[in-house]
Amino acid sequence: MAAEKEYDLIIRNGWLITMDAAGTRYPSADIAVENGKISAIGSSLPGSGKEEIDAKGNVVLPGLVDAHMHMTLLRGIGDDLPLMRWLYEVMFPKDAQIQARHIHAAAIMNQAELIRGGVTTFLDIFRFPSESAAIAEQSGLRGVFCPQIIDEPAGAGETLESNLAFIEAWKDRVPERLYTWFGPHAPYSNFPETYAKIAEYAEHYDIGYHTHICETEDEVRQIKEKYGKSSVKLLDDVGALNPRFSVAHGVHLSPEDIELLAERGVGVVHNPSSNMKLASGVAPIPELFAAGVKVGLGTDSNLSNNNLDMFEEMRIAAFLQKLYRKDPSVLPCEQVLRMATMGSASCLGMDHMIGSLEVGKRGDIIIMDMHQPHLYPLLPEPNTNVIEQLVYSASAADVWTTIVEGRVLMHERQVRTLDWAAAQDLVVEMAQDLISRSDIWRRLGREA
């Protein structure tokens, strides 16, 4: 007699939405996981897991991708001004007063947050990223670093030098799951043949790159001013657009602009809610998925958002263009769920392995706790609600569990690799003083 199949880890009885190309749900079915990939897809699998979770009729998800967030440390420090004095006033300076151990207090809460709010896969460009990687080493999470070089104003964030060492001391030390990228801030703060250089090393490393484009009006008037062409023109001509690369923003865009990045295979990381509280402007999505771009979603900073809830993100970018066109149809809310997944996963180049539910990619899965107020009527299979309830009205907080290849990061909403309550008195102290040391009440003209 054969024995019994034994998987890694079991989800019975869950209501699966695979965002799959076909858009597959599975109304009560179970998920297995072996070695870190999903192994089996059906109702009643036979065999048991080490780790069975029942789901309980929840819904089932692909973890989310969050494409665009930086490991940032003071949320709710510097708000309500627009993004060159908030940049150069207060962050950039801020930057440059940043240590080792300010990120490394930072990627606690944030990964912490990101595992809460069902996200498994982030981007982080900003500073430090090997504190920010060693966290990740710990959370389970998969991420993808971006080391934030700034040309000018020097010292503000790292420098093409520091980008090749953490490369080359972080390449390949968790496979699959951690990546080193190049990271670029953006046009105005870098030169151009930084883009190029960057655009050879990328290719050299086989890896990829990722930068802020056309975020707001004044940077697409000084490129112009600058460089006598729009940005995605000026990389473009250094050589610097293909599909290694994807750009976080693209709020002002042309026609053309536009047309190059879907030529070249660039990803654009929408991110709706920075947009806003920035005053940055709306970014065109409809016209870049009718020109074939790759488009995912971002939350960006918790400086400029102020949270890593995709699923708020998801609500406002929906929202954000109804409003903006005055169209209730457009951006319909399974395209919204489908940048949040497949999009964000096919903006990092990993969409062969992550952003749907399939025999043979990541098992990196979330649980919705779908039996809220806020989330009824929930109706069942075949006319359901459910990815409207998913869209606009959940929240980070009705995740229930979160799993990255298998492993279970949360269950039951309590994080099991990150001791937050442990790291709360850490973050504070570590706040305070990188707000002292970058003078930052002075420069907002809010000293006692």
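Could you present the same protein in the form predicted in complex with another copy of the chain, rather than the form predicted alone shown above?
Below: the lone chain, stripped of partners and molecules.
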């Protein structure tokens, strides 16, 4: 008699919402992971797992993908300021003083939050990416790291050179879990030639790149005045638009911009909380979908959101379009859940490996604790309201278990891979240090 099959991980009896192309859901099924990949889905799978989790009728989802965020530290400092005061008295002074140790502390805090909120893959565009990547080695999350290159003003960010050095240093360090990309900041802070060079380098290294685009009306005006065209057209004219490229925000896009993004296969990452908080505007999400653009979802950062709760982000994405279009049927909940999973995965060029629960894909899985008052009544299949409850009522705090490549990063809300309790004092100390170095309290008229 053959030995019993042993998997690395089996989740039993889950309500599987696969987010595959057909939208398949299993009211009760097992899902097994072997060598980091989903190797079986079915009822009462024979065999055993080195780790077995009983999902007891709870919901099993593909891990959420936060396709645009910054590993920032100073949550809740300088909120509610007019935009120019915020930029000149908080953001720029802070960015000029930031050091690797600040990012180290921020990365522990942010990655602990991501794990607790069911995010299994994130794209981080910011400073000192080695610090964040080193924490991700330990946290077990899947990450894409984009050193944030700023040409003007010089010294405000990473450089093309530091980006290249980072790629060289990390390219083989954690294959297929930690990715090194290029991170040009924005068309108003980078030269068009930088985008042109990056497009070539990206092809050479076979990697992606990511930028901010058309976030504010100011940017649109400024680029138009300087170059006589839109940011999207500008980057297309230097050969930078292609499927390796994903852009964040895309709030102020013309129909021609949208057409170009669709033709060139560029993904757009929507950040609705940030766009509301910073008064940027409302992105044309239905038009992007209609044009066939890949659309993902991101939290932007704890400075502009102020949390990394992708459930809240889904809810706000839907509500904002309903309000803005004066039609409650716009952007229905299943489409929003798809944005946060397959949509974001395709913006990262990873839709073949994550974003849905399918055999052969990576074992990036979350389990939701559904038996709570705010998720009831929970109706069984086939006439269920499970997607409605997840998108319109759930929050990050309802994530029970977070798994990447079959490794359990959190279970029963206990994070296993990062020691948050031990890091709390360090996070406050580093925040105080950065505030003090950048003289923020004095700039804001408070006593230090």
